[in-house]
Every structure is written in C-alpha cells, then in structure tokens.
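In structure tokens, the next block holds one chain alone, the form predicted alone.
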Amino acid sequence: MNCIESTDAMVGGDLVPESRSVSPAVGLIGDLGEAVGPDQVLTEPDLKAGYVRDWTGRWIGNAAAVVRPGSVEEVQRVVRICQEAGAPLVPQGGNTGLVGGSIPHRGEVLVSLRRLDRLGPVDHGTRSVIAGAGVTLGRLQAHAREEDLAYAVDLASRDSATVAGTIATNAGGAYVVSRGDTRRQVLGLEVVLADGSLVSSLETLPKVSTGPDVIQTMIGSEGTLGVITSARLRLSTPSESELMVVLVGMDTLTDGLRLMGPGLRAIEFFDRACLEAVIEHRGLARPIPGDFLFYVLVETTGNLALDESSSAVVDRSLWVYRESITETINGLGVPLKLDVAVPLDRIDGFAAVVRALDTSGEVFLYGHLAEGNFHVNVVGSPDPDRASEEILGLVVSMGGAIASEHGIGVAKTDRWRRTTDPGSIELARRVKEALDPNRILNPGVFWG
C-alpha cells in the first residue's frame, strides 16, 4: 500500500528527512480501526489536541491519527500497518516531554501506549517488578510502597510520565546522585521493533553474560529504534534512617556543594526568581528570611555542616518550594526550555553569564546541583531561537552537555550534531538503518 507521500535524503552520510507533510491515504485509518479497534483511533482535530502539544506549550504538531492500543500484540499491529504503508509514526507516553520528541511533527501517525498499563506483581525474590509502557511514575512507587520497596526514579510530573517515557529519554530527576538515573533501574526490556517483531528480556536472570545487551539500546533512544512496552524494573529497600529535609539561601552554587555528604539523597537547586514566582503563583509563604541569589534544598539522613551564620529551615514539606516550579513558570508564558550540564567549577560563572544574557525575557534557572544539571527557562523572550543558541553555545564552550535528562527531540538536533563526536554520530546512525532501515520510527529526533 502506498498511503503516506514522504521521502527522505541522505545529506552528509546523515538521515535528514525532506520538509514535506506527510498525510493520510485512503485505508490506513480503516486499518488501523481494525487493529485496535474504531473507537481507539482519534482523528477529530479536538480528540487529538492533547496528544499533539507538548508539555511546555511552545511544540505543537498534528497526527494522521491518535491509535491508542490496549495490548502488545495491538502494538505490532499497527507498527506493521505502518510499516507496510510507509508511514511515520511517533510513540508517545504521557506526553510530559519539554523538547518536542514525543509529538508528531509532520502528520505521523501517533502511537498512545497509555493503555499499557498493566502493573504486575513485585518479586520479592530479584526486587523487581514487570510495569507496561502507560504505567506512571506515582503508579509504580504507590505500588512497590505497598510491598515495603522503593522505585528510585522520582520528577515531579511522578502522576503523568510513564515508565516508557523515561526508559526513552533516560529520565533522572532528584534523586540521581543517590540513586542514578533510569538506566540503572532497567532489568529488561519488551521492544516491538520497527518491522512488527516483539524482543523481550523481561525474564532474564539477574546476571547474564552471553554477549552484548543490544537491548539495553533502546534506553534514551526516545522512540526511534523500537516501541517499549514494559520493562522489569529494579526495586530498592527505602533507607530506615530518618530524612531530613533542609533549604538553605546563599549567594554561590559552589557553597551549596559543601553540603554533600554522608547520607545525601538529594540536593537540588533553584534561584531567587523562581521562588519569587512560587510563593506568588501558590500563595505559600516566605520558606527563610532574607534574600539570596540561590536556594539550595537538600534531603539527607545524614547531618549538615552549616555554620552558625547560615540561613536555613528544616521541613519536609519544603519539597513543594522546589516541585511547584515547573507549573509556576508554564503559568507565566510560553517558556523556552533548556536542560543542560556544565562542569561543577563552572556552575556559577554559567550562571552569572546566563543572567547577563540580553533574551530580552525573565529568567530562571533551577535543576540538579551534584551533576552541574541546569533546567534554564525564559520566559517572554521576542526571539527564543536565539536565545537558545546563545546558551547552548555557551554550554558548549564551558565543555558542558546540550542534554542532561530531557533529550534531544527536535528542539536539539542541529545542535546534536555539531557538537556530538563524529564517531558516535555515525555509530548511531548504524544503529538506526539496522533497526529501522526505512525510517519509520519518530522520524524528526536526532536526526531533524
């Protein structure tokens, strides 16, 4: 069947896609009807407005069609419809990314796997436990709570990102200096490829050593290798020491990194705009007197070494402070979004540089302290193009990274590939034509 009018070209030994729409033909939608069922395909412009715009508001696309399937077989039903038609399609999970690789672009056909959902039982036995793609975040930790376990991997969108999600973008949030990210978690993996064919590790030992785990690929691959469709996910024993929970102003970054210490769960960042705006957008009241350029929040069950002279507060409920950022700011505007790292020596002149910058919008910068992660938005700028280039060219020249956990989606391509080393360009551009030899697989990520 020839339903979907796209080509690609080859530019450089690269894979960059033409600028032509692609559109639905006759029989693809009934196809797709068939595969999971008419009611599970959207096509109505308002049904499918919410799988279209991304969670900062700023990337907004359009789909053929929303298919949302309810089982794995569903899944490479409608991969090999699309594979045989010839037609794009993007997988998406609970569509909380900031960088526009969960969203069609070019009229793809959207892949929901929402409905994934299923939670299996935990296995006390390898502290771990079998979550489908549409599982949430706050979900899997209810449920391992339940059984006296913990999921290491905690953000804020904890009630809407789904497992598949952050498996695709090798998600990190708080508490990756105590914990590691979500690669760490990963024990298996369930992949329909790009043909229709199912791959699973779900059942592995917990140690295997026969050769290499291709698999483990699809982590931060955001989509374009394979559909995930569960994973069996590492469980850890909740620490028995009490927590402490500590928010301290002060005027460096570098300060804040004194804190680290014996017990440090987590250690997170935010600057005095974005408190302002909090205690403004929640009503909630001034956490310490004073008024700092930085608010260093830490969680230990260990002690701190403050000094006499430190402004401080001690209170667990001073988590919101930091969780209460991401919806202040989108309630202000529009943002332009950036996650980026530097290197820890230069955490305060990257910060004192982008302040200075002329984006002619409010800035505000908070994020991860112990990995140099910066989450800078700005918000109101007339030209946010520029003012991305701008700091992720300063990112660049500081030797920092353009992606520290959100991923590359579409917002960082072009950048990707000017500062990515060469090698590894070409290495995952091998992996990509072997796994997806016609290209079919969220098609605007990496690759533009």
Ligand code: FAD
The other form holds:
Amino acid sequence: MNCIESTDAMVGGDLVPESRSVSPAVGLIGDLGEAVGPDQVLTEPDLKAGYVRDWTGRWIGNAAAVVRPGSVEEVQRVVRICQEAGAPLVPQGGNTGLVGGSIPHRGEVLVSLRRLDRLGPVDHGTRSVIAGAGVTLGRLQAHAREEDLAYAVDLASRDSATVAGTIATNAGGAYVVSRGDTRRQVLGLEVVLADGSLVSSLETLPKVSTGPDVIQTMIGSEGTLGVITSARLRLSTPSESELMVVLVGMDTLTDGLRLMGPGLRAIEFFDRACLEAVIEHRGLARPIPGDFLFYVLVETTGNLALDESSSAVVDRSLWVYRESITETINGLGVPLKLDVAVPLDRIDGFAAVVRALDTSGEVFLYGHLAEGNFHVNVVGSPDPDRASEEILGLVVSMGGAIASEHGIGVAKTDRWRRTTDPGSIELARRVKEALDPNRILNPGVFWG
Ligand code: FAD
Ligand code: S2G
Ligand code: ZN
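Beyond the form predicted alone, can we have the form predicted together with this ligand?
Entire complex below, previous chain first.
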C-alpha cells in the first residue's frame, strides 16, 4: 500500500509547492544552503572532487554543487528547489557504481544521501529492518548478525555501497544463486518524487495484495524516477550447517556448472589472468597446483562431487582470490568494465570469442557462474569504445543481456536504447514522463 504524503497544499488535485521566500539574489546555491545548512553545500572544486569522480576513474564529472541533506524533509526541500529552478540532480550513495550513473556529467546538483544513515531495530516478527538510504551494506550486515540474522546481498564494495544505491542498481553479488538479488530483499520503500512529495510503503505488512505496487519501480531505476530515502529489507536466518569453500581448477566453465547442487550458496569464477594478477598484486601464494583456464570458487553446505582430476582446496579464506580482483585490475589502469550475462549454454563460446577479439588490451574474465554473469574487464585498450561495441554486440548476438547487476548508467544508455525491445522502452518512457516530466532526475541515465 503506497501513501502519498506531502507538505504541499493540494489545490484542485495539483500540488502547490509550499511558498518559499526566495530572494532572487541568493539563487540556487543560497536556497540549497537554506534548506540543508550552508556547510552541507559544497562548491569548492577540491571539496567536490571525491563526489564527481567514479570509483574506476573512468568518469570525472562536474557538479553545480554537492548537497548533503541530513533528513527526509531536507531531501524534499532540495528536490523541490531543484525542480523549481529547473536544476537537474544526481542522487548518490557510496559512489561505487561502475557505469557512470552516480556522477554529475553536465553540472547537475549532486545530492549525496550518505547522511541518511539511520538503522532501525530488527523486527524479529517480520524478520525485517528499516534502513536509511545512506546505510552501508557492511553496517547493515553487522546489524543483522548481532541479531543472529543475515542480510542476503553481499558485494566486495560492502563498506561503501549503500542501501539505496544497491536498490537503485538492483545489485546482485555472490549470493544471488541462493538468496536472490536486491529486488528480492526489498519489502517496502520510502521515496521523494521529482515534485518533492513523499511516498512510502515502509509500514506494509509482510504479505498484502492491495493494488499495483508501483513504488517497486524504483528498484533498478538508477536515480531516474525518485530519490530513495529509506527501505524495509528482508533478513534471513544464516545457515546452521558447516560451510565449505572450495576452489577448483578447470578448463571449461561448463565443467563448473556441474558443481552446482544441494546446499549451494555461491559459485564464482575467474580466469587465469585474474589469478596471476591477484597473486602478484596481493603477494599471495598460488592456491592450487596446476595451471587452468578457469578457477571456480564454490561455497556450499552440501557435498561436492569432486573427481580426482580436479585440484581443490577447502578453505574459507579462498574468497580473497575472488574479492581482490576488482581492486587489482583498477591498480593496472582505468579498465573498460562490461558486466554482462549470456545463456549458460553459451558461456564457453562467449569466453573464447572475447579472448580472440583484438582489443589490444589485457582481458580479464570473472563473475557469477550460475547466472552466466561475466565481468569482462579490458585494461590498456587504445579504443575502449570499439572494444565495448564489439563485446556488447557479441552478447546481444548470443541472446544475452548487456547488464546483469551493475545497471545501465551512462556507459550503456546508447546500447540500451538500441537493443531493448521498443515496447519496454515505450513503457519506461511513459513511466519517466509521469514521474519526472521535466527530467531533472539523473537525466544522463537511460534518456541522455
Ligand atoms: P552509487 O554508486 O552512489 O549510485 C549508483 C546508482 O544509484 C546511481 O545511478 C545513483 O544515481 C543511484 N542512487 C544512489 N543513491 C540513490 C538514492 N538514494 N535514490 C535513488 N537513486 C540512487 N555490484 C554488484 O551488483 N555486484 C557486485 O558483486 C559488485 N561488486 C563490487 C565490488 C567493488 C570493489 C566495487 C567498487 C563495486 C562493486 N559493485 C558490485 C558495484 C556497486 O557497488 C553497486 O552498483 C552498488 O549497488 C552501488 O551502490 P552505491 O551506494 O555506491 O551507489
Ligand atoms: C564483482 C565487481 C565490480 C567489477 O566482483 O562481482 O561485480 O566489475 C563485480 O569488478
Ligand atoms: Zn559482480
């Protein structure tokens, strides 16, 4: 059940923005300073720097100002001011997004939600918790653990990635195969719409059927339909049985699929290039003897049918080889990162064709095996746009998806428009038209 609550007077069904004594002389920056306090409005380039550069360094944007509201009411005021000034804004959480969607590319107002970091008490009855937009994944996971519960989504960016950012990108991570993506964890949302009004479904009961749950459209909307200020999230009981983590060397990914069975929690893969780079970057020992095209990491509470040919080690610390890949690659140079998915019966064919492409860069393949989710990274390509076109074109030709968990952002907006079926584009356009007719919300994403 969604209820619209607004501090605005409703006149004849139209929202009449509350009167604001705007002295024209102060302008946008002054208005924003009045709304959140001047020290929460950053205009100096060095103070804005961390907010306008993405995690990989591939995008460096510019913001009219960085604004850091500390409450839902302040978010409403900021959005209303931007709406009335016709000033586009980009909502930002931990700024760990990898498709350029969290960066102000054309002087937008950057609205950082990190200060909305309240965490409610765990509700054991509904096994859920209300978390503010700016709560990091790591803090949410620790909060759940203290109550002998668990939050299902886990990313290596857990100490920066925020609740709202993971909802806005429908983040996946290692446990999608056993616990689902972020969408599966969202029980309710509180969102500030483009006109500054507030809509909330936080107090919904665990199971209702009260009409279209339109607010769920915010999941995966990447800051283009509303500013998420809070969410009610599902928690689960951690598995009792002993976990086993195994790393297996193999020369086809299809062989890796045979390791999926009862009790599976996560199945990740990475190629030889990733392993060599991580061993060097982190100064780690070689985890298993032998030299293989691929390495598959399995976390399970079941038994694994390992034949004598597979080299395997059972040790929970093996995750370090998988979790170090992103930072290792970032240390080699600004990577072209393509998060894609291909049908499971095409995974080895896809890997072979990508490797054969002439990207003139170093190619790294890793990701989440059960979903056919590859993170194709290319470092040192002289023409990353051409490499991106070729790889995304290959994905589409194989019946795959041009994004599996990182979203579209500005990196794939053009390709998204060209490869998504026209009906879905038209429906998305109508929703955007209805919710953000003046296109002030993250205008570069999807519709840029
Ligand atoms: P930001 O980067 O700040 O924003 C991301 C998008 O969400 C932007 O479009 C932004 O406008 C929008 N947004 C942010 N806050 C709000 C809000 N309050 N309301 C509306 N829109 C909002 N991703 C995965 O899916 N799986 C992984 O395994 C994974 N591993 C990673 C490992 C590393 C080391 C790094 C650096 C990144 C990884 N990521 C992964 C990518 C990234 O962490 C996710 O995309 C995450 O969801 C981004 O969260 P954030 O808070 O940093 O969002
Ligand atoms: C992962 C992290 C980001 C990347 O490691 O699963 O989602 O592409 C990725 O390196
Ligand atoms: Zn991933």
